[in-house]
Amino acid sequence: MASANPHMVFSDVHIAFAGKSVHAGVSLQVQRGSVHFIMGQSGVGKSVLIKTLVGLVHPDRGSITFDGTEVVGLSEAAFFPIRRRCQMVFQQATLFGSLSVLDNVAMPIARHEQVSMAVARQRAAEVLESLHARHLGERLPATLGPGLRKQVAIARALALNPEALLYDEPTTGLDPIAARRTDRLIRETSIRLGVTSVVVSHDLQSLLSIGDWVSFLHAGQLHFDGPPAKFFAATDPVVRAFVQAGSSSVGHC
């Protein structure tokens, strides 16, 4: 999906480890306030590829853009102020089990902000209300189940105001109306906050309910970039059996 001014670009981007290509040159575009899914087989790369937005894997060769900003080559210092615009919600929801959910949430703004731990207390909360999470606030991260502890990670993310947020498999291991209610909270942060929302994951269920766009990834290169109802649709026989595999969880494919 090309347009004048997307929020990130890869280019001709090559990613190896040990002399295997995991990537040969990717080129896609993510575009401001999406919900972008980058789809493919286990082992393809996917959540390396958006690794590389925030300086956790270097490519080899290639360009990588977030907002007309060149990150390759960036210093880990500067990829700090990257890393605050474009938060990454990993597919572990880490929290830090000694700590409430309110003060999980407020510690990267009494960091980042230089605040208070008292301001960041206020804003962590109207943060958790933004998310229908409030209540949760004074629990601890062992009291939650998987879904709630993703939705706490979600909103730590969003406690420094980013513009994107990168989600590696953000419905794995959860039950169906976990699973559904965390695609609901990534269409939400995406509407009503305009962030731009980059999923990994094999969900065609969460692709189907809430995405602008597909990125397909097979044999370290883009093999289909377009809309989701023309993905289900597709007659290529690499997309086809990736969706024909995942068919028990979307009703009609």
Partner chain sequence: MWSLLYALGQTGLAVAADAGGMAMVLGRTLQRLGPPRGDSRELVRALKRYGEESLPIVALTAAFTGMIMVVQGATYVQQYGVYNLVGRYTGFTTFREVGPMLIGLMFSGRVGAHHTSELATMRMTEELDALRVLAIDVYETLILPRILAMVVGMAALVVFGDLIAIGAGAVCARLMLQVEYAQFFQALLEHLGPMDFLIGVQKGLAYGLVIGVVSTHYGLNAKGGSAGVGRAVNAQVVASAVALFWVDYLMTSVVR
Second form
Amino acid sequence: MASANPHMVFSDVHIAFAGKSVHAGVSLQVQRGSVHFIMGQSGVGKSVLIKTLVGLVHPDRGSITFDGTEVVGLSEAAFFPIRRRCQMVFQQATLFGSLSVLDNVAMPIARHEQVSMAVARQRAAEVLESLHARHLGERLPATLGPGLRKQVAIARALALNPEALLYDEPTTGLDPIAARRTDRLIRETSIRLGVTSVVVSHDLQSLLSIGDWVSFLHAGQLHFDGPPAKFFAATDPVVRAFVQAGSSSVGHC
Amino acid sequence: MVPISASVFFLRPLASLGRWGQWGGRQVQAVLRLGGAVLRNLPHAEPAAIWQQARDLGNRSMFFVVVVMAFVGAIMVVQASMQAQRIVGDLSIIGPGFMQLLVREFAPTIVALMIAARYGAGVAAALGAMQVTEQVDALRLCSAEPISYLVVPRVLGGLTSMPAIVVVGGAVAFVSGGLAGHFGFGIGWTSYFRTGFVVPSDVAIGFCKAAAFGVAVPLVSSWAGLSARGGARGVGQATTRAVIGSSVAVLFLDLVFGAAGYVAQRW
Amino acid sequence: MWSLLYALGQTGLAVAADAGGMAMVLGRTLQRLGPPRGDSRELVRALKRYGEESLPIVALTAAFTGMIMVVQGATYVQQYGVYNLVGRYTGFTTFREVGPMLIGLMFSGRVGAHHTSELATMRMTEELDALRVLAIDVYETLILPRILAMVVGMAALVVFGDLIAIGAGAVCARLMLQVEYAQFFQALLEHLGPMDFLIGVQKGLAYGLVIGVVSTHYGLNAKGGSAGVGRAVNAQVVASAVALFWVDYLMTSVVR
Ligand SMILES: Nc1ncnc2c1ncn2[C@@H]1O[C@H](COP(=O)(O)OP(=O)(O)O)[C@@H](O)[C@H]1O
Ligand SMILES: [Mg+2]
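Form predicted on its own done; form predicted in complex with the partner chain now:
All chains and molecules follow, beginning with the one already shown.
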């Protein structure tokens, strides 16, 4: 989907690990405020691709811009301002085990906004409230199930008021109820705060219910790029196989 | 009533000392129980498995022991020569004196401490990973006794290879000390490379220490591994416990053998 | 023959890579020292935790050290009748060499190993990446404060350990050689200056830095799941031992 002012632009991105190519020239654009799915089989390089945006993976070749700023080749220190505007929710939630839920969210606030821990906790409580997770505040992450952990991780990512959020497989490993609740949170957050959401997933149900756009990766290339309706109706054999393999579970919900 | 300051500065440390003592006692008991089980299972020992473990210990640790003992030799000769220059000015006894100290004390102890770090931690990591993934229980189910299968070969392998590595480590330390003494303090080759001070009882003490350490390090490390609980974190803790536990065992045995040797020599 | 050469070359390359990695850790840590950009609360927390973790084991090790020194010398003392020297040589060897070294080895086995396994686990679970994404510098929040705590902690433990070792040595000398306490401590105070004590403390500072850098390096570079955490801890203990003896050698022969 080409538009005058996309939020993120990947052009001809090449990534290889120890000589093994993962991406060989991927180009795609993410529109401001959209919920943009990146799909593909496990190991195709979905996580690697979104990690380039926040400097956790460095491409070998190509260009990636975030809000017009080129990020390829930036130093670790130069990525810090980018990261504050573009947050990521990790697949395993990766909460800090020794901190309470409230402090997990308050910690980045206290560090970046030069406010006292008490003020940061107040702000963190508000963020948790907006994600319907205020009541979890005093608990330790280890005592939460995977769905609630994901909810807290989203709250922590929102603590710094980012303009974009990257979700790495937000519903993988969750039971169907928690998965649908997470879908709703992603959509609500997108609408309420206007953030751009990039969702790495192979959950077709998620795509169907909240996706605006889907980019499908296959064999190091962008194989399909378009709205979900077209994706489900596609005649391309690779896409068809992916959709059909996943549709049995879609049918159940 | 006990004044607050007394309770803070005296009773509380005393209480924690008591707790540590109790805790330590339980650990020692557990290791000794494992030792008893090893003794009971000795008849089932397989020579091939023992040889395998002995080689494993040597292969894994030789390079490391050689590097460390080379430093130890140089450090000790430099220190001793500096002292001797200051006090008596006679450097001719440095070589034979160092040789005697190496045989009686430093070669077995330092080599064993290094083996505890290199091999002991590895044993605990391997057995700990088997324990937390329930492979040890699986062994039990196919009626293989885990102790005779996992622990006995390691203990006997340690018993056979530790004295050999101690000899190598001691030789390396002695030679590197000779080089440091010659080039740093001008000690002559012939006055340094003498073994005159070493008497049979020194060799006996050194050998007994090496053999005892060879049993203690694998035994304590196996205990640490087999008592691992709770996933990756548990394996990490077991590794630490193996290093610390076998080091303490080495120091304790060193003290016991040193005192026993002293008493034996007086009679 | 060729395979031996090949193995030697491989070992050399691996050692060089690790040394480079440690130099990088040291550089990045020092870079954040001026002006200080570390988390002071984490420093205090780390100091407390390292003290709690290692005090019992250091006390035990130090007591053994003092006693072993006396036992080792006992034969010579009897042979030459130099009972007035027991306090002197026990203090000298303990303060300068054996005390800091054994305490350093125990510290690396306990505190260094813990630091390595913690960083390695955080790397495996992507917690380190999560910190980076939150625009939080891992060196400022975790590494600099903990390395500082190790430096300060090691020096303090050497002082503490020296006292315990000397006490245990005096008791042992009294029981084995019937050397009175007064004679023991008189020999110690008469012949040893503050330098002998301070050299040990200085070694404690250096060893703390060495253990901090080595354990950070192996933690940050752990690979391969939970088995990788174990491998990193093992490599840390071994590399710390080599580094400690190497630094000891430098401080003994070059600095004098
Ligand atoms: N740091 C790394 N080092 C080496 N290989 C990596 C690294 N990160 C990812 N890979 C490889 O890149 C490929 C893509 O990984 P990933 O992006 O995690 O796939 P997925 O699409 O399932 O998220 C995989 O084959 C993985 O092994
Ligand atoms: Mg992935």
